[in-house]
Structure formats: structure tokens, C-alpha cells
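For reference, the chain that follows is the form predicted alone, supplied as C-alpha cells.
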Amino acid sequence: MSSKRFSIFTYGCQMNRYDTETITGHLEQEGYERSEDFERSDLILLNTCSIRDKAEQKVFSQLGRLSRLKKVNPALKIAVCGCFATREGEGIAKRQPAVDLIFGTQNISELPRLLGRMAKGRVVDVAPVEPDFTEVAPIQREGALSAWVSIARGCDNFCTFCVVPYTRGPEWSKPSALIVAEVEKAVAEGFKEVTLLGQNVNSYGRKTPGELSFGGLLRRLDRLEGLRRVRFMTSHPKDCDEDMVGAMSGGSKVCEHLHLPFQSGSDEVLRRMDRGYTAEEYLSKVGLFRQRVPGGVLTSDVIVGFPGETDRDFEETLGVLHQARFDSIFMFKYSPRPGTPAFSMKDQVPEEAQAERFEKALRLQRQVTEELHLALVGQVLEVMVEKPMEGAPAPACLGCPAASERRPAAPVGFTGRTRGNHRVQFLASGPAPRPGDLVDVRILRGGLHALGGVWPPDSAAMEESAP
């Protein structure tokens, strides 16, 4: 007998990636197989996101396409889970009569009981419930080298324009013990990296007497065998501490990559979205990252157009840009989230108001990503190879575990990240390097969004063909 099968559609961020590798793997222990054929599918779910308005009407424009599938299948079962189900969960359900299941954020490890109920007729379900912390949730993890690991769930920041406190709920620790077997086990599964996510990493362990602060967490990943790197995001600046900076600059695995979200530079649009610092001390942490780990990568978050900014607010942010001098920022224009405090803030700004102080901080922010990505020219950087480049020739026998076998007849194209993650494309020369080894690449051009180099990185042959 053939299993069932379904299809997955995920929207928004990691954190919704890594809840669709834990869905998939509760959906195959029922028995599904995932397929991309959605046409094909028994069951099809849309594990979405409600940070912005567009990624809500996605969804809704998606569940009509799968409506009229309804009517040629009418056996087939449509989902919708994650943080606009959370939110919107009966107002999905009046809109959408094809939906036969709606599950939050939080009832995911409900997920079997829930397919269950949903054989008797639709189900909606969303109440908030503690996590279930007694195990290794079931997860069948996307990709061959980096693996996604949730460190906590919810938050309690409560910030004025996000509605992550609403559709995930308080913040929950998972006991240290499961993220290390969590990522032992990934690293038994062949993964080399690992990302540590949370709403707000670096408060990690502070609600739970006894348990390891972040920074001990990382430590303790740090002696991990078999693992090559950690990364983690997001972090929040209020909790940006010594102990995680020094863990950072002390460790081996820990990568030297901070996104410290800033939001704005001007005090007065901080103080309204209740973010808890100044710019002086979001600087101030900016700082004790740049002494105690030096070469770091810094990135961050930007909102522009928070209700009630005015053109000096907005000339406080570029200049925290100036200062803080980041790698690279995701850049929002502000998007009203009903059920937030921001939604119903006076003084709303007007949307060509809000594109003009968009492109005018994108430009700087490209100026300031070229020159330090022209700076790194010159320099050999540890690169962890992914793949061969598209278009690229393929090396002799990638993958053939001799290294006599393994010798392209030419310069091939790879691309990989550095410990900063700083997307590089390099030509490598003599054995072909494997996904997954880490390789030291001379950087010989500082694109935008690119490097380019070669390894070995004394190639000097190769330079004029470098990507």
C-alpha cells in the first residue's frame, strides 16, 4: 500500500523553515511522503508568515488556486498552520470554506491528534499550550550541510510594531540537553553547521533557574566533535552582553557573524516601539563586539517610516548607518500589523515618504557594503564549500573517495560561505574540494552581494578568470 503524500508551501523566515522540517517529520511518522507534485497530493499546507501584510495576502491568493484543485479532488486536505493561522485562525476558516485544518505555531507537536480530527470534519486550533520539552521533536531537515535548530520559542519584548509575541507566545527555553542532543544527532546526519534560532536568542536560559545562559550554551557547542561551525540569530540588543561576545571571541566554531537588529537611530521612534535601549547604548554594544572580536561581521534590521518619524528621526538612523558601519541590513518599509499597539499610532507615514527614506538609506548602506567588501580583497578567509557553481563544469568524479579521483582537468567554480557569512565564488585548482570541507580562499574581487577568489589561495595563475 502507497503512503500518502503531501505538500508543504512555507512562507517568511527561519524559524518557519525549521517548523516545516518538524511538521514534515511528524507527517512521516504518519505515514505521509512529501512530495512536490502538489497536484498529485493528498494533503497540501501553508505554513505561514504575519510579519508583513503582503505575506498574509500570498497565502490567501494561494488557498484560492488550491480551492479550485478542491473541486477536481475533492478528497484532498488543505492546511494552513504557523503565525497568521495563530492570529487569524476562525477568520481563515469564514474566507476559505476549502480549508480542512488550521494549526498554530504552537500546537504543532499536536499535529498527529489533529489529523485525527480532521477525518470528522475541519478543524481549528490555535489555543496557546505549553512546548512539549520532553524529547527530540521529529525532524526531517532540508539541505546536506546546515542544519536549523530552534533554542527557544515566543517572546516577551513586546515590541509596539511586531506581532511575534501574539502568534508564538511567551517565551520558552528547550532544555539545553535537547539542543545538544538535537545537534548531535544532525551531525550524525552528516550536517557540518549549525544556526541557533530564537526570537530573541541571547536571552536564552533566563526565565529558567540553573540553565545555561547563551553564552554557556555556546560554549558548550563549542566542544561539540564533528561540528564545524555555529551560527545564531536573531539577538536583541537590550541582551547583547559580555558573556555572549566573549563566548564569540573565545570559541573556535563560533562564528564571528552578529545581527544585532537597531530598528532606528533616533531615541524618540526607540522609546515607541518599546525597543528598551538608546542609540547610544545600541552603539555602545557595537562597540564591545568590534573590541572583543576583531574582523567581526556585523549586520542588522532597519524599519523606516515608524509612525510618527519625522525627517530628523530618520536622519538619526543614517546615522547609526555611518557609525555602526554593517556588512549588510534587511530594510523594511513599516507595515501595519493589526492587533499591535503601532497599528493605531497616530501619525502614519505617508507610503511615498516612507520610499524616499527607503532608497536614500539603501544607497548608503551600498556604499558602506562595497568599501568593506573592497577591504577584504587581498586577504585568505576560511571558506566551508557548498556546491559547484551553476554553469560551471563539474569536477572529475566529485565526490569519489580518492583523491587521485577527484582532480578536475581545469579550474572549476564553487561557492561557500565564509565564518562571516559572506557568500563567496571561487575557482579551486589540483583535488576538488567537497561540500562540506573548509577551504582557505584568497578573496581577489568585493562584490556587492559576492566575493570572488581562488583556492589554494596562492593560485596565482587563476586570478584574471577569478569569478
Given for the second form:
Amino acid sequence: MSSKRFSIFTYGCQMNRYDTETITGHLEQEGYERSEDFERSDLILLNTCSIRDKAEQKVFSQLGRLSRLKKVNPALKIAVCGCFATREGEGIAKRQPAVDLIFGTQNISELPRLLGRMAKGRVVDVAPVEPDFTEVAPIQREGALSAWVSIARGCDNFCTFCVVPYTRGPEWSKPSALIVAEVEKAVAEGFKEVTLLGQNVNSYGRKTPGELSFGGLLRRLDRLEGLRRVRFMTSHPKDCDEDMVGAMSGGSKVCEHLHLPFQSGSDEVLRRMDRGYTAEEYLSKVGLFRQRVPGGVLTSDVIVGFPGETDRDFEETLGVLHQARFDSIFMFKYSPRPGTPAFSMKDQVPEEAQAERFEKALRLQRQVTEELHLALVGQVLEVMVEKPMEGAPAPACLGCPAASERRPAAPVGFTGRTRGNHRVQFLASGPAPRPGDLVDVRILRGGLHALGGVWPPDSAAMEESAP
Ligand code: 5AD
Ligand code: SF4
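The form predicted together with 5'-deoxyadenosine, contrasted with the form predicted alone above:
What follows is the whole complex; the chain from before opens it.
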């Protein structure tokens, strides 16, 4: 009997992409096979996001296109899940009759039962169920080197601009024993790196008596045999403390990269965002990180044009960019989210002012990024090899056990990441490195989006042709 096929479209953040892996795991257990050919699928899912952009328009225009497929294949089922589905449940069902199943971010584990109910008619069920922390949930991971492992669900912070606490519910920490089991399983499957995911990873365990702290969890994972690197995101400045920064400085596997969103440099804006810190307090966390993790890489998120943000507030944001010297940032124009406190705040900043501030902050950040990347030239950095560079000739048997004995005639290009999460393109001479290998690369170029270098680090002959 041939299995049923499903396709899934994923919008938004890493957490959504992780949810897609979990949904895929459940569907495969139910006998479905994933397909990229959505026009021939029996089930099409849209895993939606509503954190910033115009989710509503995107989802409804995609649903319009998909509903036409039903005319050709009346047996096709269409499902909508994710953040937007959690918020708009019945609203989506009313507007789009072609949708057969709507489920939320907090009842993915119910999917097998929901599929059974869908066979009898349309199902809209976004009611949260408590996470089942008794066993490792099924998951079908994408990629082969780096695995995402969620360590917590939800968020208790209620920053006034953000929908996440409404769409993903309260914070639940997954028991550390289960996290360790999940990471061990990923390592046994061949993964070399894990990225711990949560909306606020560094408040991990605080609500659970007897549970490890986030620093404790990092130290526990640092001891795991076979695992090469541990990353995590996202951290909240108010929960960034000596314990976690100490675990970053003391570990051999915990990578020296901290993503610490600051959102604004103005105390008044931070207060109205309800972020729980001042600019000075934020910068003191940066100081702690710089002192305890020398050479560590710091990245951040910033929002421009929050309601009531004045030119002076914005100048203070630029001030933090100057002082913190982030390696890179994700910058967003404030996007009003219905139902959040900021939505109804007065003095919404007009689009032109937002755009102007965005450009100004971007110019400054580009300059800082370029300076920091240029300063890496000459250094030797540990790179985890990902794959041959696109367009570069791949050694014939890359990945086979004999690969290390082969010496390719000409240098070949590879991509990989440093411990600080810099993307690196490098030329390799001698035995070809394999995906997952850790190699020492000498940095010769410091571009905005990727560094360029050579391996082995003393292969000076190739310097002129380094990417
Ligand atoms: N408008 C703009 N940016 C937002 N973010 C979250 N909500 C909003 C919003 N309403 C940004 C924050 C957060 C990142 C994940 O998305 O910077 O850190
Ligand atoms: Fe949203 Fe704030 Fe929670 Fe981050 S910490 S998910 S910005 S509410």
C-alpha cells in the first residue's frame, strides 16, 4: 500500500521550523511521507507565524491558491497550524471553507487524534494541552549536522509589543533528563551540534523546584560524549547572570555566541515595552559577557519606531549600538499586533520615520560589523565544516570513509561556521574535510555576511585565491 503524502509550508522563526520537524515526526508515525511536490500531496499544511509581518494576508492568499487544487483533487486536505492559527482559529475556518483542520502551537501532540477526527469532517481545535514530558516526542529533523532541541515552551514575559505569550502560552521547562535523552538520541543519529531553543532559554528551570538552572543545563550537556557544539537562543537580558555566562566561559562545547536582544536603548521605551531592564543594566550584562568570555560574539534584536519613540529615544538606541558593538543584529520596524498592549498606545510612529530610523541604524551596524569582521583577519578560528561551497568542485567521494586519504588536485571550497556563529567560506588543500569535521581556518577576508579563509591555516600559497 503506498503511503499518503504531505507537504508543509513553514513561515517565521526557528521555533516554527522546529515545530515543523515535530509535526513531520507525528505524520510519519501515522504513515505519511513528506513530499516537496505539494500539487501531488494528500495533505498540505501551513505552519503560520504572526510575530511581525502581515501574516493574515499571506495566509489567506496562499489558502486561496491551495483551495483551487481541491477542484482538481477533491480528496486533498488542507490544514493550518502555528501562531496565526492559534490566534485566529474559527476566524480562518469562517473565511476559508477549503480548510479541513486547524490546530494550535500548544496541541501539536494531539495531531494523530485530530487527523482521525478530520476524516469525519472539519476540525478546529486550538485548545492547549499540557506538554507530555514523559518521553522524547517523535521528530523528523531537517539537516544532518545541527539539531534543534526545544528546552522550554511558551513565555511569561508579556513584552507589550509581542504576541508570543498569547500564541505559545505560559512557560514550561522540559525536564533536563528528557533534554539530555533527546540530545543523546540526536548524537546517536550523527548530529554534531545542538541548538537549544526557547523564547527565553535562560529562565530555564526557574519555575520547577529542583530543576537545573540554565547554566547547570549547559554544564550538563558540555559533558556529553560525541557532541561537539552546543548553541542556544534566545536569551533575555534580565535573566542573563554569572551562572550562565560562567557556563559559556568554562565549557568546551558551549559556543561563545550570545544572542541578547536589547530592543531599544531608551529607558523610557524599555519601560513601556515592559522589558524589565534599563539601557545601563543591559550594558552591564554586555560587560559581564565581554569580561568572562573574551573573544565571544554578541548579537542582538532591536525594534525601531515603537509607539512614542522620539528622535532622542532613537539616538539612545544608536548609542547602545555604538557601545555594545554587536557582531550583527536583527532589526525590525515596530509592527502593531492586535491584542497586545502596545497596539493601543498613543503616538504610533509614522512609517516614513520608522523607515528613516531603520536605515540610519542599519548603516551604523554595517560599519560596526565590517570593522569587527576585519579585525578577525589573521586569526585562526575553529570551523565546523558544513558542505562544499556552491559552484566549487566537490571531491568525488566526499563523505565516504576513504575521503581523508584523497588529495584533490586543486583546492576546493567549503562552507562552515565558527564557534561564534560566523559563516566562513574557505579553501581547503590536502585531504578534503568532511561535513561535521572541526578544522582550524586562517581568516583572510572579513566580509559583511561571510568570512573567507584557508585550511590548513598555514597554506599561504592559496592566500590570493581565498574566497
Ligand atoms: N514588532 C516588531 N518586532 C517585533 N519582535 C517581536 N514582536 C515584534 C513586533 N510587534 C521582534 C523582537 C524579538 C524578535 C523575535 O522579534 O525584536 O526579539
Ligand atoms: Fe516576546 Fe518578550 Fe517573550 Fe521574547 S521575552 S517572546 S519578546 S514576550
